[in-house]
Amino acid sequence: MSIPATVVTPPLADQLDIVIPTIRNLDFLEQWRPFFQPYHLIIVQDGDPSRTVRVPEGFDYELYNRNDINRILGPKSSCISFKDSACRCFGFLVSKKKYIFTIDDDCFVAKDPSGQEINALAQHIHNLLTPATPFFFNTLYDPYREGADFVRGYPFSLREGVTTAISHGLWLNIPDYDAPTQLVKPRERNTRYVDLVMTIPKQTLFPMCGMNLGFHRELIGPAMYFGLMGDGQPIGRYDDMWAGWCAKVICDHLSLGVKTGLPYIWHSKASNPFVNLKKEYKGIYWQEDIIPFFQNVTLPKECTTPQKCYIELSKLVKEKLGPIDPYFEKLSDAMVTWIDAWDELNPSTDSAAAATVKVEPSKPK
């Protein structure tokens, strides 16, 4: 008598949403089907809401366009960027899952040096479910990987690590360069596969890229706001970096970990460097003031939740960065609006008021 094959349940299938911002048909999902099909997708359609976005058959998804965002958030929709991939954070807002993985629609399955296809989502899940070590650097990188451990001299009191809140993945082929670097290295491709995961140390910032990113929504979701970018704004292509700087400062304050390295995806398409330069040029100047600002941020001990941290950070943005350009005053206000929207759609369990906002996508769940 034959024995039925064991059914293998994908990890966190009922606890993780995949968020994809897009302006085009999602044919790229066909390559990801073996890895993504067991999971729920939240698609945030940017641009013209009357356009139909085709999603391959067999995927469980909900789709939101600009009309849905305006209807669900009302006046608070002003905090969600338009004509920019920063709109993805609306998916973070409406998700009810514990974890988020977000990916761009020009990213495909990469292969490791042995030729094996990389399950990027599985690696992000592993990164998030194993501790991080932000307080003391381990020279063998991730001590929780098979075949590694803490090296001699690593304090035993710190070997338990902390909960990982963010898993930042990398890219083969088209590197995530700014416009000036694109212009001087137009043919450069990343072919180096570095087989490591490392915790970014406490009080160290990093340029976060949103095209291959996982995070613990319950622990750091309110800080993963991708700012005001795109249509009507003086800056673009800094959405994920802004979220990364804010989130890293808050992770440091709340003793949470951030990892970078594996997994790799295959980034297929280089964006136009001249278009990018128009979007980036103010940010290139401003970041020389923005980085020292974040390096010197100190949050009060009363800030014990990501929401409280983010509100405090918004005040500091207005006070310290506002004099640079009025944009930062507007951004500070949008940060507060974002938290108001987050709390409205995600009321705390001990809150007396139940959520009254009806969240209905164009394509139902």
Contents of the next structure:
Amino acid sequence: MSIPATVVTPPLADQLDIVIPTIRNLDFLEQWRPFFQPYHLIIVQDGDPSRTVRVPEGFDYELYNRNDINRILGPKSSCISFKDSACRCFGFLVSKKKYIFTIDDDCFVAKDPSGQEINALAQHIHNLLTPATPFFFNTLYDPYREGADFVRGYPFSLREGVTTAISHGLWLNIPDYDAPTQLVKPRERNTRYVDLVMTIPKQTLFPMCGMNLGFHRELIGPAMYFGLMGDGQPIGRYDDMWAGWCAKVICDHLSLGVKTGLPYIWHSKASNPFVNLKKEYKGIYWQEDIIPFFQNVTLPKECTTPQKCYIELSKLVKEKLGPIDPYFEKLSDAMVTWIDAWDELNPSTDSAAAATVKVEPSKPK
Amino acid sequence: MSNRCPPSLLSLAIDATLYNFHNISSDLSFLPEHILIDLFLRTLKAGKLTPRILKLFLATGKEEILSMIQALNIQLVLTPVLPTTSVKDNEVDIVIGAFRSDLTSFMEEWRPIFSRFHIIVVKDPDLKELKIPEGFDVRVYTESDIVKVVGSSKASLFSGYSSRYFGYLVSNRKYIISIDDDCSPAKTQNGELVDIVAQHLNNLKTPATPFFFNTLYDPYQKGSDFVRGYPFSLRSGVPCALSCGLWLNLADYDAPTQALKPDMRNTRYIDAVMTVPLKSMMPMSGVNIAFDRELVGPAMIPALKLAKEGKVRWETMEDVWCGLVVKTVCDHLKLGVKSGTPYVWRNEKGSAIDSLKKEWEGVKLMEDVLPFFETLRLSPLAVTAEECVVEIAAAVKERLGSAHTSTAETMVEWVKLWKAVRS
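Having looked at the form predicted alone, could you now put up the form predicted together with the partner chain?
Whole complex next, starting from this chain.
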């Protein structure tokens, strides 16, 4: 094998963190090794902190369990969910990188129709580094993809696009259905490889799945709070949905783009639909009110940063969704706590005070 | 007195086989030929020769069996793969605006897909003659027909790329499918011809979902569904009024893009169709469309004609303008617009650079009209496509300035014509 004269660096190797929430094990990383090894991992260990989660050899990582989360955030740790993959957003909080890729521990490498293994991370990076086009729909989808372009009639003034803040990937095999659909169609598998990436238009909401997701941490990180789910909460399996709705509204306001489509990963584990039904039950009813709420949100011009947008959103949540259930008041407070934690751990470069909290994982790199 | 012989072991075995045939799928060729023949005849007599069992016998490859099957003229019935929705021939009109005087090769290519349906060909008034092959149920409209229906003063409305709109006007079918005369059928990855009629109708007959984006695209396609987080109250969708297809080979790029990348060809067959979300504007390409004439016919307007409109798509914007109007109407009336499959194969025609040399007012046009459409709001009183169009025309006159007065007037004229022809 010929060795290149200069070392070929994987794209964004020093600017991207991979955040993985896990309550089981990280065996799946073996299959991803060729694609993930050059990158730094942030493992968020959910559940019993006394368990040791083994990380396969050769990966550069930091691992946080619940004790670490409590220690680092102190009283603010109340905003981080327990016994739910929503805890992954702690990883977003403590990362120091510009980009995040997050993936679930039951997601494996998929193959495209030609049999080639898909480097999902590379595709996310391409999505994030090319502009998005939310203001006018391109019928040939992402015009920045090789072999595609803007079609006739696409206004030239809009062809520069906007910065892509979120790259939402999809899944082959076990589809991300809700519990009722899972119960009705337990055998359905997603076998259709749809070879497209597209921008979700402005003012259009979508159900964001956290299984295979990349985003620009500096531009939209503060909005990627995965809410209060799991233990002690009346709802589950709506963490990524909540983050997606908040983030989309804020992206629309700040003229940032959200892409969906490629890459595909292979989703291997079908969760128990009866357990899911119990978790989602309230969400199924609440989302009927939540969706119109997000569809009608307008953020004031003065909200020029994702943090300001998010704080404003938290006020609206308390005001408009609070009457539905006291959960939303708690959630609104948690949203504020999250931003406090974010600002504390990610002080802006022009602020005089340095970070007062030293972030140290329990397992050294 | 009947003194029947007791059945032989062999005959009992054959009986048992017959009885259990539904469970048997193994190879039968181990059986001696005479027993196989006996079994075959007994199967026939018992009326149990299903396609599956016939295949089992055929698979043995035994000569006697095969010649018996042939002699009895037993044929394996191949179940055709039917489209997801059944297409009734009399609900479809295929409308073609003819720019070429000889449509023979075009029609022959489309024969497998079009021959069932009624076809309306509208001859571009600049064409001297028109040749159409035999074997189609086709009605040709010429300039004199157009004048008869709309009068000579309005006939100019239907020249060039707008000639096909005359077909929309005079059709009385529910669904219209319209493609350019320089397109051929595309092939899927398996090499099968893309049946654009079946696929467009599938798009139009299944609901659209404009109010919330489904990340698995059209949930009504086989193998797809609504994903987690999709509100249940929105899952019944709305009727789909417009289906916009795509193009392989020569994609519908504008002249500058194609001139800059002369060798770029669209080779990617993307197996998806999706609803274009509410309030999202899109560039409709007239090259390959289908719509529900009863729902949005009045909104499919030949209102905008560039001053130097030519005979290639690089020199027209009539479809893009029409699409902006139709999308506005659909958004207001809570109807859906889908985009994606089916694909057509678009053949080479014209020169992008030559088109570029002409003044491309179309490009400037889009810059002006987009903010107009984005802020356009129709009143709750507009409940039909006609009423919506009239309101849009008034807004065009008021807000888009003198350059578009004729556009606004044409829109109003169109609605009047539409009503007149219907009555």
